[in-house]
Each structure stands twice: as structure tokens, then as C-alpha cells.
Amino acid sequence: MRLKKSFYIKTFGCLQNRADSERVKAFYWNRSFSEVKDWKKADLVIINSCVVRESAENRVYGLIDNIKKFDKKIKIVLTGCLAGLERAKILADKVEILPIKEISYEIKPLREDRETALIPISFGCDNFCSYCIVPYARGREKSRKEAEILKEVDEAIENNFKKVILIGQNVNSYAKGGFAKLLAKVAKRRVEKISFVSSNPWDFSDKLIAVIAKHKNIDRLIHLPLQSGDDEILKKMNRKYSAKQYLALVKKIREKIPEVEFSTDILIGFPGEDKKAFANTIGLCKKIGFKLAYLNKYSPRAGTVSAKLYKDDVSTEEKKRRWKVLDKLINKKLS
């Protein structure tokens, strides 16, 4: 006789979603559910959704359809970024909507990784890059209280976690300039390695550089999204820096932290990215020498500024070609 109802959780997207899923799991465990690893054996399927790219959103719709075709009795709960968008209402007859902001940070997460603790420090985003749907899905940026974050770090250390990753849509805008102070306090604790994602170049302060330089347990691989190396494209993206300013920031960080390495995000085929603009991106990447790049091909996202204002004028074939060029240059470069 089954005494507990069971749930299955599927997480799409970024580290923020992974961190949120650890709390969603605890939310249902606390309500006497048990977890199963096969959705076909679950009473409840929780989908933590991503909408950064159209393909990710489509995978959510596909999973919902597959579940309903298999067994209409399985209850589906949709959370994550899609749950925060107006268009999620079209799924009202198929799923229950659980806005991720209703999952309190007071719930202690059920961490999957036994070495690395994912610790959100903020929620939402104020940047409104023209291609990005996240501010509309998650809302304006809200920072957690410092004491609350430090308590979670201390609990992770007590439970023998060796690494901490501080997470936010833009971590270095935490508390309107308070990230360097928070990072220093975390670094003084007994934690072997501290990383943070994701950071924006225009908020990377001198104070933050100094804190990283001082504390050796802060990761020397810094993720610093570039998106494009062309000034006109950056302006259309609503990125608040030029290629020259980005390069100057990288040089400044390297002067203070000689052993630093950089990973980045690059968006390929943004509207208006002609051959010259793409060449500017290649040129900047060569100057910087990224260790790793997460490469994404542009697709219009309904509700964003770029989808409203600009025609998607770079062909799919050309986006694929450019992706291969950058992947070979950065990710598959010869050692």
C-alpha cells in the first residue's frame, strides 16, 4: 500500500533554476511527497521551465503533451520562467501554475551535489537587454538579506560542502553595489572555493576586483558575458559597454589578478550582425583569449524589445557557420 504520493521534477535551463529546484523538492518533501526518477511513475510532475531560447520553451510544451498523452491523471505543476509569463495562461487547462517566487528562501534546499552548494543571492533582473525575456519572467531584481545568505553559507560549510556558487541574474549588482562586501564575508569562511554567476561588465567594480585578488579561495575563472564584440550590436542589445570598455575591464582585472581566466557568453546572429560586426567579435575574442564560451544562436523571443523592433535577418545557416567558427576559436582551440 502506497502511503505517500510521489513527484518527479524536471529542471530546464540555468544554475538559478537548478538552485530553485532544490527548494521546490524540499517544498514537496515537506508535504509528505516522495521523489521518483521516472515521470511515468509519478503522481505529480513538476516542470521548472526555461524560456531564454525558443527551443527550451518548446521542450516544456513537448513534455507536457507527452505526459498528458501517457496518463491524464498525472498532475502537472509548472514553475520557473515560463510560469511568470502571460502566455503561460494558454496551459491553464493542462497544468497548475506555481510562481517560483512563492517558494520561500526559508525552505532549506535538498541539494543534489554533495560538494557544491548553489546559493541564490538575488532574484530577477533590472537590465532589460533587448533580446532577453528574463526580466519579464522573473520581475525586477530583489536581493536577499546578507545575514540570510551568510547563514546558508555557514550551514553548507557545516554540512561539509567544499564549494559555494553565489547565483543571481546579475550577482554583482547585489544590494545596489554591495556584492564586493558580501563576497569578502563569504571568502573569510572555511570554504575551499567560491564562484559566482552571472556578472555583467558594467557592474564589475574596482572593489570587487580587489576582493577577488585578496582572497585565494575565490575562483580565478571569472564568467564575464560579452555577447558581441561590435559596438553597434552591443548598443542594439542594450548592453551598457563598448568593445573598448570591455577589453579595458579585462586588462584591469588581469593586472590585479595575473592568474585569472575568463569564460563568456556570446549571442550569434543578432539582427544587423553583418560580416564586419561578426569579424569585430572574432577580433575581440582573439585579443582576450577566453578559456570557454557559451555560444547561443539568436532567436526572437516574443515580448522582448529586439523581437518588436528588429527583423531576424541572419539566416539559420549563417548562424550555424558562425557558431562553428567561434566554437573552434575558443572551445576547441589547439593547446
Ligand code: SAH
Contents of the next structure:
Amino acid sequence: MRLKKSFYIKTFGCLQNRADSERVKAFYWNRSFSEVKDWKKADLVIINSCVVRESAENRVYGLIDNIKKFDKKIKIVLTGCLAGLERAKILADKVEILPIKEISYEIKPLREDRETALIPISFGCDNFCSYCIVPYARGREKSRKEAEILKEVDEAIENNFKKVILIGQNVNSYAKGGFAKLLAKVAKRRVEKISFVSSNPWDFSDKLIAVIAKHKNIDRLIHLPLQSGDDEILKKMNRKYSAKQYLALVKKIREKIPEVEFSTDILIGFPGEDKKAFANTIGLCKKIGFKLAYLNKYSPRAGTVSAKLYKDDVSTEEKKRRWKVLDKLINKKLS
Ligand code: SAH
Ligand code: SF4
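Having seen the form predicted alone, the form predicted together with S-adenosyl-L-homocysteine:
What follows is the entire complex, opening with the chain shown before.
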């Protein structure tokens, strides 16, 4: 009898990648591979990569080099966001590239968590925020069919999952305005808690607010990436709202759902973010009172508009300083 081959999977980055990895795992299990928890013992190492910041991309190259140094016979499969970029081709002699798009949604995921089911509802992004590489790495936004998503939700419920997270780069543009309808259908099912990430300020419809208000099993912590509280920076970022519009949206949601709380993403040190612009971000954060913020220091990504047009002119020290200011204000609640 031939011994089973083994794989190890390393997942970098966001929830979307974690959800994808659960399918990649199932893909290899279905091909009679078994999973090991130490890459040194694996025949095959799968790297589900992230390229959103330079440091994340460098960790992928570092891991590839370490594996090759340790044992040339270990096969490496590269998937995730780096696999979607042209520059992955330079790795062709070291790794096999598996475009994540080739992992079908028909594969039933091997879920890591026993309580929360991660369920992708769309893939890719059409927004082209000027700093962001995701639209290049993942391509244009494609929504999954509603029936397919609901089937996955129902299967998760049958398997005793209590919580569901609906995942996409911009969930509220799902099926051109169909997100409120989808969310209502999920909420009517026997799920204790439904969350969704990421939703963006420009597509947050009144209908969506009404659905959240009506269904108490929809998470009252809403993730709403702000990125900056300064109108000029927001414009250069190609985000489609002003600070005033963001604040008005938060107020409107709070009126309809008084118990709601917000978490956010903030991009620190975008080119041209001077003291005044940063002060505008602080000011807006104070007005909103976020429960939690994911703070990201700007890192120019080759291929994006901002890397082409603007100099990365906020120093690393200043980015660190601003990071600490916001972390204290929002995450540690010290003003
Ligand atoms: N679609 C989601 C997530 C995008 S990537 C959204 O719109 O929010 C996740 C986070 O990474 C972003 O919110 C942003 O804050 C950060 N990010 C994206 N590009 C970046 C870059 N070039 N440098 C640093 N952080 C970046
Ligand atoms: Fe990137 Fe903007 Fe798309 Fe989010 S919405 S993935 S930040 S381009």
C-alpha cells in the first residue's frame, strides 16, 4: 500500500484567505493527502498568500526560501493574492502556482472553527481604492449565487454551527444591491449570530439598515472601514465618501439601531497626510467612538495608483507615532 502524501498549509492575511484555505484543504483531502501541523514533515506546503502590505508579501518570500533551504524535495504550491499577480511568475522555478479562483465553491470546506462558519459571498473587488492591490490580485467582483450561499448556510446549521460570517471585499455591493435581501434570508434561519465583512460606506443602503434593525441575530458590531477622516486624503484614496457623509451614515444607522457599535480600518500615513489631515482623522474618530480599529501603516504596493502617483512622504517614525495615538484613543480608550 502506498503511503498517503501529506500537506501543510500556511494562511496569511484576512478572513477571506482563511475561508479560502478551508476549501484548499478540502481540495487536497479529496486527493488523498493528509494534513500535518509541521511544514518540515510535509511533502507539500501550500502557501495562501497576502500582499496587502509589503511586510506580508515579504513573509511569503521568506517562507519559500526557508522551505527550499531546509529540503529541496518539499513541493510548494502558492495560492492566494500573490498567486494572482504577474510578479508571482518570477517564482515559477520554485513553486507551483494555484490560482485561488480555480478552487471551486462546490468543494465543501473543511472548517477550522466548530462554532463559526466562514461563508464567502463574493470574490474580487471593483473599487480600486488607490492604495489597494486587492482588485489586481483577485480581479473584478463576482457574486456567488444566492441559492448556493443559502445551501452552505443550511449545511452549516445542520452541522451545529451557531454563527455565520458572510465574507467579501465589499459585501454590500453583493449582486448589485442584493445584499439586504440575502442578509434577510440568512437572518430568518436558525443562526445565533450573523456578521459580515467588509461593508463599505458608499453601498450601505437604507434597506440594509432596515434588515439589520429587524433581525436581532445580526451582529450589532458593524465593521465599516473609514481609512481616513480627511476629505482630501479620502479623495486621493479614491474612497467614495467625505468625512461628513461617513458621519451622517453612522448617525443614521444609530438612529435606527440604537445598540449598534462600530469597528473600522484606518490607513495611517497615506501620502500627503500632514498633521492637519491626521487631526481630522482623530477628530472624526472621537465623534464616532469606534469600539475597535484595525490600524494599518501605509505601504506602497507596486501596481497601484497611489504607488505610481504619490511619494510615500510620511516617515516610518511618524507612522508609528500616529499608530500609537489612534491605538490609545480607540483600542485602549485613552484620549
Ligand atoms: N475590502 C476591505 C479590506 C481591504 S484590505 C475594505 O475595503 O476595507 C484590508 C485593509 O488593509 C484595508 O482596510 C486597509 O486599511 C489595509 N490596506 C490596504 N492596502 C494597504 C496598503 N497599501 N498599505 C497598508 N495597508 C493597506
Ligand atoms: Fe481594496 Fe478598496 Fe476593494 Fe477594499 S474596497 S479591497 S480597500 S480596493
